[in-house]
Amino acid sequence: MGFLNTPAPYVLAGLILYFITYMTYSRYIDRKIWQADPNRPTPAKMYFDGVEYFPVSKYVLFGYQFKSVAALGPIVGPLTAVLFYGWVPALLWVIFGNMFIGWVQDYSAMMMSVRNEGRSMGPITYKLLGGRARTILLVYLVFYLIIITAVFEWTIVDVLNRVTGTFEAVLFVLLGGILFGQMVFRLKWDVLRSTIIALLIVLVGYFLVAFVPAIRVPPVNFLDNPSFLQQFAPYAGGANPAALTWPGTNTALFWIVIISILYFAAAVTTMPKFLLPTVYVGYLPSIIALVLVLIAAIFSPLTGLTIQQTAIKALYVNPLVNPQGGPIWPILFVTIACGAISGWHSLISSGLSSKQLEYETDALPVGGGAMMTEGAVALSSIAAMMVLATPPAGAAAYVQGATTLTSKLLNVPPIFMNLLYGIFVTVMGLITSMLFVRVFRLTMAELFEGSILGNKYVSTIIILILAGFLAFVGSWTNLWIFFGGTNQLLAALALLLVAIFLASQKRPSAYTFIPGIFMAITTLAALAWETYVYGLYALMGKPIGVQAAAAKIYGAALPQVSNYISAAFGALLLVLGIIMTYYLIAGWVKYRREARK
């Protein structure tokens, strides 16, 4: 019992099953349905104009496709999963949501775009469904990319105020991206001599931050007097309302500024210039720290730590006790919102990565590989939220949980394991959400091309305020539910798009088609609950969790107004994406029917 009492034998488990899946079941479908051919012109190599479109080792891109893809879903929904129902449920979905679903979005998305010319889902739609499902599908994505951004923005705020040295080591991420980016593509030189380059950038500013304390400014909550912070004591669960982040204060507002300047960089300049270095450098600290977290798991029963979560919580969480409960079918689905399967990843696959790929055959193990990845990051989150006993709120517990398992296997001060682990939860959220806002204005272009909303400059303006404003108030604590349950409702789009291409080629789609029908299904009664709850606290005039204290601040009508917004984002989603299954459901069945013609 005692070996049976750790995390290692499932996370073991769920990385055996992860290697077979990936060595059978994908490989067979990447011969049998795609024949995926490493002699047919890629867009990369056809499109070559060095902004979007321009040849990438798989290397190279497998890093920038897991980083791009894995940022705080993997992390923050595995641990909420654990603290509602208990880490048996959340470890079975991570483990065959991946298995059956998961890398099968991103491959598959990614070789439908390749074999497009490197469009995204946009253009596809319109040449499969026409011009009506293409601008719903557009503007389902707009409001997508505005819930995802502000949650996002919010949770790096948080960490990037209370993980202090944080902001100072991610500078030097920024900084080694932004060489290696010269390096390979300005200079010429060899990947391998610019990543280890890149990566003692890197470590510098870990070690310089983990050795010389002086260096670690700001301290938490710097523009706020501590003594106007205990106002919010009373929703602080009995911790120092001093050392907790809170929307509506002065340093949310500066941290929200500075992640905007960064965002607003990411959008409007070149990819080899800023962003796609910059998120392949991103990804070699974070590879590390995740495979340091793995390892310490297996060897939990050498280091004496065993498992303090309950298996199976509950089936039912009361949303009035906690808002972003429900019931474990669909809510759990959704909680979850990455590591299993996740909808942003079909736009990377789709509209970036897919000008990069080099071969068709780099498709598996970069789109299909970058996913089993992510699934071991959720794996991690699951196995570092199974030793504490007393978790923390949000990515912190992934910090704490990271490292009690680190600092007792390697030995060392768990001061050192905590910034690692900060930086790894910044980097992990930073580096991904500023794809958001890319994507976000690549789709404003396309929604309003000739239109001075789809100016890139604009584009990117209008979503820096909006999301900026929803952290700034709080409204990301339930623009977080409506994120998992949009998240996941697009991956289901993703993948009844893929099924009807498939059909479209006279190939086999059912391996697309069942796990989108089950995805939408389940997404759509998740958006269903979520906007019927948010609706009633709107009602109730209720503020939820943490907008409390900007209530407390501006008054009670501000936060009722966004949720009162919240609430019709989630009802305006709900029909678009009944809508938009609706389509693709009567697309699919058309190209069958011609296909036994």
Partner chain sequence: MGILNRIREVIEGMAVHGQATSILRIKAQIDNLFMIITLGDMLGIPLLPPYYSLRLLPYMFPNIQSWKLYMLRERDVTDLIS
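The form predicted together with its partner chain is what I want next, because the block you gave corresponds to the form predicted alone; please supply it.
Only a single chain is listed, so you will not see partners or other molecules.
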């Protein structure tokens, strides 16, 4: 029983099942449905231009695809699901969702793009369904980006507030990134030498913060009164008032302003000046942190860490009692926003990876393999939650769990691992959301070309104000469900689009159509549920969960306005989602009928 009472067997079971899926089901789909042929020229070879289209090794592309898809999603989603519903439902969805839906979407979107001259989702939608469907997709994308930026912003705020010293250490990462960019692009220094200098700066920051407690300022909630915040604590008995953080408090506002400045810099400067070197310098230590937590989870029987979480906590959370949950279906399926399935991946698969595949047969290891590796990240996040008896809400729980797992394995003081995972989560969140803000600016420039809304400064400020406001006031778990709903609805739309493409090619399409329909119904139901919860609380004039702190500081009207905006966003996304689903199902029926003639 000892072994079964640790996270190891469940993580190993997941990894083995992913491996079996990869060797059997995935290969069957690759060979029989898509008939991937290494001799068929890929867009990288046919349209070689040395800029966007050029063949790249499958290992490099795998690394690129994994880095682009795995951020905070597979970490925060599973731990939130464990917090509300228990570790067994979360584990089952991460394993089986990925086996039958997750990799299917990533791989199929990539193959669809490869067979369409490397085109991305927008042009393929236009080709198969027409201009109106593409415009709806773009509008949907704009709202999706606002919500995803808001939730990532809040996740970073949460970690900065709870894991003391993270901000100072992250400043060194940013400094290392900026200097790396200057050394390579301005001073033309050797990349290896510049990398060593940049990593030394990161290490100096890390050890300085770890060894000198005085540097770990500002302390948590330095702008708020902890005893005032204590009254909103869900775990009032055991919570340390100094470690509390709530939406709408002054400290949260401070961090949101700091993060917004970073987003603004990343969105308006050229990529090699800030965003890309920061990604480079920040990602190198992150790889170590990522691998380490998975190893520590597998070796948990040796460290003696046992499961502290309840297997199944609830099947239904009454919104009037706790508005941050809901029925296990559909809420659990969207709470785990990545790790099981994610719509963002289809945009990445069809955006660049498909243009650089050397052989068609590389699509499976690159698209499918990267998604299953992301599933392993989600499994490690569940393992990190399993070993905590009273985890805090939010990404800080991952930091705490990963610290518990790894510090025991490496036998080092917890402060080192705590800081490493604080940096890891913050950097992963920052580099991805900086990209979201940039993509929003570009999408707005496309949609509102020539108008003031398309201006790069105006559009960046719009997303920063909207996302900042939602993150500042909104209760983050509800926003996370919104993000999961929109993200997975995008995945459903991608799956249905692939089904249409396969039908147009007279190939079997059920393997993407059935998961597509399941995800469409699930995500539309989740969006409807969250719209109802936001609408209900807005109409009642009551704050959702810890919005109570904001209501007490700034007045009840502030969270109410936020809840009305969130309900309106939800309703709009729901309508757009229903229209897109209708277009896609009608398109599939039409193409199937034509194929049978």
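Just so we're clear, the structure is a prediction, and the values are computed from it rather than from any experiment. If you superpose the two forms and keep the largest set of C-alpha atoms that fall within 1.5 Å, you have the rigid core. Numbering follows the first chain given and starts at 1.
A.B. asks: Once the two forms are fit on the core, has residue 70 moved its CA by at least 2 Å between these two forms?
C.D. replies: Superposed on the core, residue 70 moves its C-alpha less than 2 Å between these two forms.
A.B. asks: Superposing on the rigid core, do we see a C-alpha displacement of 2 Å or more at residue 380 between these two forms?
C.D. replies: No, the C-alpha position differs by under 2 Å between these two forms.
A.B. asks: For residue 226, is the CA shift between these two forms at least 2 Å following rigid-core superposition?
C.D. replies: Yes: residue 226 shifts by at least 2 Å between these two forms.
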